[in-house]
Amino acid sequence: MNSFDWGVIWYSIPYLLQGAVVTLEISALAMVFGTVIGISAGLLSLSDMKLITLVVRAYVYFVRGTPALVQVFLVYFALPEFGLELSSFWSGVVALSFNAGGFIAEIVRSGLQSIDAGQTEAAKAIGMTNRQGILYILLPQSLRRITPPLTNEVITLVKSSSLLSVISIVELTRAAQAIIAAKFTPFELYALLAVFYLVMISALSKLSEYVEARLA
């Protein structure tokens, strides 16, 4: 067995760490795109109106039951079809926030089911539409029980991320691929990549733990 190449690890943490900074800022754009879908999607699949309702639907169902790397393949080939140019980095961006977006559609919708009926009632009782009751008293109310899922979700975009490798987005795991194929030390560069994949994981993780207790 050969010994542990630790050369290879000092050399790879330079740009191991620029494909970090990478893979958080798609993260995190494609958290804040996501959520402003996913919460816009949530709200509407409660909507009055049947055609809406089953447009989120199918939209849910279609991220739910495909592959995000189905989903990031059809982003990244579909939009130049449509006369939509981008750029790995946006097409990978675009595709996260499309993936995000329904599952967060899905957090937030079943948060405001959760919340009492009494309460929807009580609004209807003193005059607010739907709307209404669902922007000022059900959507403040769920927040405190949508938080661990949504923080949840970021989690799993960030280690999503990976997926974008297939689209020459040189983010971490693009990387290290990289690094494997001209240092030809897979082991040293995989083990070093669960380390990296590890530490930000645990950030997110505490800060998601203090976001919680905040708002308990």
Second form
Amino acid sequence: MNSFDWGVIWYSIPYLLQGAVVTLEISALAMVFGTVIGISAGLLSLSDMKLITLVVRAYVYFVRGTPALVQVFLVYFALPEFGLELSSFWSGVVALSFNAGGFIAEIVRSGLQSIDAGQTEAAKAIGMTNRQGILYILLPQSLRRITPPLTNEVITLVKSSSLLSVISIVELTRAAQAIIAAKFTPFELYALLAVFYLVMISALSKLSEYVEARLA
Amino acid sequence: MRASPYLLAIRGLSKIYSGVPVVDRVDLNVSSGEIVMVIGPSGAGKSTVLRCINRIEVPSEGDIVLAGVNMEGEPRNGKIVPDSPAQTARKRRQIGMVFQRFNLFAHLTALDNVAIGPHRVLGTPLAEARKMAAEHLDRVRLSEHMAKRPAQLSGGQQQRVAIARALAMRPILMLFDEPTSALDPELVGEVLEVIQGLAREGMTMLVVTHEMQFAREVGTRLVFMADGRVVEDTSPEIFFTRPAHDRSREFLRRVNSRQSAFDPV
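Since we've got the form predicted on its own here, give me the form predicted in complex with its partner chain too.
What follows is the whole complex; the chain from before opens it.
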């Protein structure tokens, strides 16, 4: 440990802070879009229209069955082919939202299905449609059960954002790698990088504990 | 098709689970104002008949016609064009159902359990729906408990809320699926009283029950089911004094011996 270079740590912190801002920006955007996509897809997966449930299942199947890294590349290289020219930043947001949405859809679906079947029967018995039963009866009751796995997903999302270093977004991981390339101090930088992620994710966990308590 | 003189006409109803007929070609016509008590051993298919009437269970065969309207769909050229899910939901509004396990909406207060149907399904403004819900809860003597969640209520109170919830939709037919079977003995009476009150007001209902005394006193008609079939369809008085079938006699003997075994006198 004698060789640990504290100098490079102080030197790096401002750069990593800049990277952390990008990481948080992308994560926050992907969290919002991913949650919207995920909750919508999760609700639609219980639709009484077969075609809709099939589309949702295909989406979830793809997201779960392919590595996030591959999804990032696919979005980055595939979207321009369809005439959609996005910056790296927005490609990253799209890829992470797409990924998180698939997992959140599963969380929401299993949350809804964990509610006692008697609740659905009672909703039907007073003339509610399938959609009304899901929105007004199942969803409110499953929110508390959905929150803990949803938090996990958000944490995964923040960590997955490090994958975006491969499409030249200067987020936290990429910022660290840039300094390593110049200073040749991988140990110091990766240790510092780990601390940065730990701090961000601890803050997220605290936030989710608060939300869970409020929903109780 | 001629207009049926009956409020509810069940014709050839069967429900088959993996080859086994749980309900086997049941015919039953119910006129307006009748109080039909459905009794029989467990596994007789009583509950399934009820659940097929409002299509919470989809019948395997047979027709169910409520006030001249086929619950499955619109008859055209001798065939039935099935309803969309939304149409089925619309038809269900006319039938109130009370479940053995209450099935109150766990996240809502007693008041909102009753108000949510009129509000969300019928489009009644929330304030008005709540006002009407309060009146319905008053009728089942639960005014003091309106703000409570189901978990804070006794079983008997929960079941009375469930009855109010069903009545709030102004149904033309009420289905009771063993409404007191999940209750502690001392809470049975308060629920039966409410049902009896409804009977006096002329509500048409089908009640699956194991309360023989209640069936005899409140029912205007008694249907005894066994093995998915209607064995006897008669008046309660005749059924309990002069049952016509061996199955009925055997059932009554068992019920009587069970009750007398715990009779302290």
